[in-house]
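So this first bit is one chain, no partners, the form predicted on its own, shown in structure tokens.
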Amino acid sequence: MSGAAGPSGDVAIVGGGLAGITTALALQETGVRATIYEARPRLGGATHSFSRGGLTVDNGQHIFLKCCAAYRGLLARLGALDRVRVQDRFDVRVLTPDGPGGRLRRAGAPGPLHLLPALAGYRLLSPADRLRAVRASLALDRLDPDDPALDGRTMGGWLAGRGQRRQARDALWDLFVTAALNIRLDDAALGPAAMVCQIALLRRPDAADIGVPAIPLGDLHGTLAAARIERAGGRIELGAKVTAIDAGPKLVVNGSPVAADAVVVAVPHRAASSLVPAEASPGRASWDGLGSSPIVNIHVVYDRPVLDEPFVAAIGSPVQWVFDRTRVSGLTGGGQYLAVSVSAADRWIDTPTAELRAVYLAALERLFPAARRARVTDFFVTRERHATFRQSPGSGALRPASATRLPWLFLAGAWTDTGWPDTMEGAVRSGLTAARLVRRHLREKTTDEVSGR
């Protein structure tokens, strides 16, 4: 795809996540050089992987859902739409600790029609929630999720003023929203929540049909990413750290200066802020204001079977998700290898690891018999403190444009106004605007030049 007419010059992406390999990728399609420098010996950003007694172990559970056409589209630029497996039909398993639990599975008719039978068939809600929580779905979907008013709300309250109450907010909302934004119904922005539900559950009806990766993160958005980025004729240095950006345009990287015709940040918020020139975002101190959420996975390597299916959800619990995978890990011999998935983790992230294996062995046992007669021979915990930014109310306020007040400085990450929640689907597509901003900025460039202006 590589090698269409377009405007040249050479453009410096800071950050090799997928905000960062999204704009190296998109910009190279239109004949523009990128240059990716990674502080990090490794591409992915927070979806990486380490290997782990013989074991290919990723540091958390990312998914995508069918909805995620960025993101998907990502994945065939990386020829890697083979590399996932696809739900041909959203169906979700819900265990409880005590009694039996609770299923949700979509039916062919369009949206939202598709969710009836679901919630229908629901057992953990008692008839007269099933029907409230239609009501609820009716009425969120007429919402507009960039009213700003919208930001100053919390889902949670939302929800409470239409009827639902504390058990179907745990046993349906909170199952999705605290997944997909990482942050508890109570505390989450009404916003972003509104429009994650909208688009991924009262839509198109395959909209939420859930995603996962078939081979590691880091084989995904590392190895096949950097083949991709240099077969084009893009470069990436790694172990480049920049601490400096300057007019000219220029770049301070490892204590080097580096000449560009355009540069992109695609690092956190956190990060950026201290990167990014005064004179280029006078509100940058405001990202600051954007914080964090954590999230905890608890890692499980069991002697035997013990979860018949690829993933499950759980209420109830301090179990949220659970994964398993045995297969995309490598492990052999019989064993199984489940992965525990805790958004909103701000309760864990502190915890010794001691103790968490306390509390989620004892879980796991409540959900799964079989692990009851398990011998656990692995068990390890990989904490993401800054995981997303924390999208409750009044971030929508501070999250900026891709474009700064500098003609040739761009940003990039999920973090930015992408329209979306911070997931893999909003940093790819604020990859995507940060390289048609770069794009236009060199035409404009181009075309100064020629005209001697």
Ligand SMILES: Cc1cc2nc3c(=O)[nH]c(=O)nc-3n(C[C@H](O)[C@H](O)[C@H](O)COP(=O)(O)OP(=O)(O)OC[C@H]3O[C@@H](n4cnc5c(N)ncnc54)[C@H](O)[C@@H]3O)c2cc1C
The other form holds:
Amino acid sequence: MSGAAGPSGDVAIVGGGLAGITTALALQETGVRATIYEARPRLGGATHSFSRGGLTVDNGQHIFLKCCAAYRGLLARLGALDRVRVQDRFDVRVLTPDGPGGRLRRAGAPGPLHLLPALAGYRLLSPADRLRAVRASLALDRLDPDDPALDGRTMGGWLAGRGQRRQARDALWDLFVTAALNIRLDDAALGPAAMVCQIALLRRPDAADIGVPAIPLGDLHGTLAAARIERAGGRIELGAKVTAIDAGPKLVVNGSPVAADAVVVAVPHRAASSLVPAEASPGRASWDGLGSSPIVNIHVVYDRPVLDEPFVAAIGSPVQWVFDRTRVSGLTGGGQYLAVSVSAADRWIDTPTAELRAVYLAALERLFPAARRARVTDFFVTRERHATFRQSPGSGALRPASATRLPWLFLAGAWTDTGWPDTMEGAVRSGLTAARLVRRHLREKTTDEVSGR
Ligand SMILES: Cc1cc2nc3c(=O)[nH]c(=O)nc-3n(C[C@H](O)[C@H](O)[C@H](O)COP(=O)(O)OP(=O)(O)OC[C@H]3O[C@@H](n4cnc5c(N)ncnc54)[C@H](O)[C@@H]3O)c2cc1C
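What about the form predicted together with this ligand, after the form predicted on its own?
Next comes the full complex, this chain leading.
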């Protein structure tokens, strides 16, 4: 796909997460040379894998929804659409420790009516709560997520004002909003929460169908992306930490100067606030106010299968979502590897592993009767303290646009103003925007040079 006619120039991309990878690929497709400088020894950023005792382990379970068009576009660019499994129809079993649980399964009807049969059959809500949930959904659909007033309110407060009681919050809203925004309802900004619910739940019927990687993230976003970028003539410098960006444009990479025609800063906000020159973004110090929200994954290997679905959700339990990782991790021998993904994990991020083991093994036994008879052959925890920024009230106003005051310097990253929460979709969208702006800058620069301006 590379080599199409387009502007020329050398573009330096700082950061090799999904935002940086997307920027590089999108530039190369129009013939622009791109080099990724990535501080770590691998691509993939917040999505990566490591080996442990013969297993390939992801740092944290990642999912996407069918409405994540830009992310699916990246998978297509990587030739990896067959390396993910997407549900034929949104279908989630919701377990409780004390009862039979419930199931949310969409109908074939057009949105938002496709939700009605799903809610009508959802045993975890009373008929009155189901009716109230439908009314709240219709009210939610009328909100404008871009209205700055919504950035100042919480989703929890808004839902309470719409008569959503405890059970509806736990069994419906929290289940999805916390996973999508990595923050609890009462702390979540209304704007992005409304945006996600509208796009995923209230518009196209298939929008919320869930996709799960069928290979480790390190292969999906690391190996495949590196191969694709290099095949298209791009360069990837790993272990290359950028410590300064100056006029020129010029970067300092591992202590040495490197020249470029344009620079895209695709690092997390915590790193960007000190890397981006003050004259590019005078408000850069405010980016630190975006803060962090942690995600913890609890990894349990049993000597036998205890879960008979690819994933389930749970309420009334410290368990939120559980994924069967057996095949992806390469586990053989008849055991089963489960990953429990815990979003908004402030409560657990510093909890010692022994305590997490006691709490989570007991919780899993209550959800999965077969786990009571199974032997745990491995247990470990991955902690991502800065998994996403904190999508709380006021955070929307802190997210910068891609363009800066310096014509050759652009921002990318899931934390920038993408219109999406801090997700893979947001990261990819930011990369596409940055690539478009870089191309425009290079075209204008070439025109100026030709006309001698
Ligand atoms: C455990 C976990 C679970 C998640 N689950 C989901 C999910 O289910 N679905 C979903 O859509 N999203 C999920 N997310 C969020 C998603 O992973 C992120 O939104 C996305 O990957 C961010 O991509 P990015 O390119 O913007 O930033 P990053 O991935 O953070 O990439 C930035 C890169 O910049 C590099 N860097 C930093 N400083 C420098 C420097 N000075 N010089 C050179 N390089 C530098 C870093 O090493 C890093 O590789 C999850 C995140 C985590 C951590």
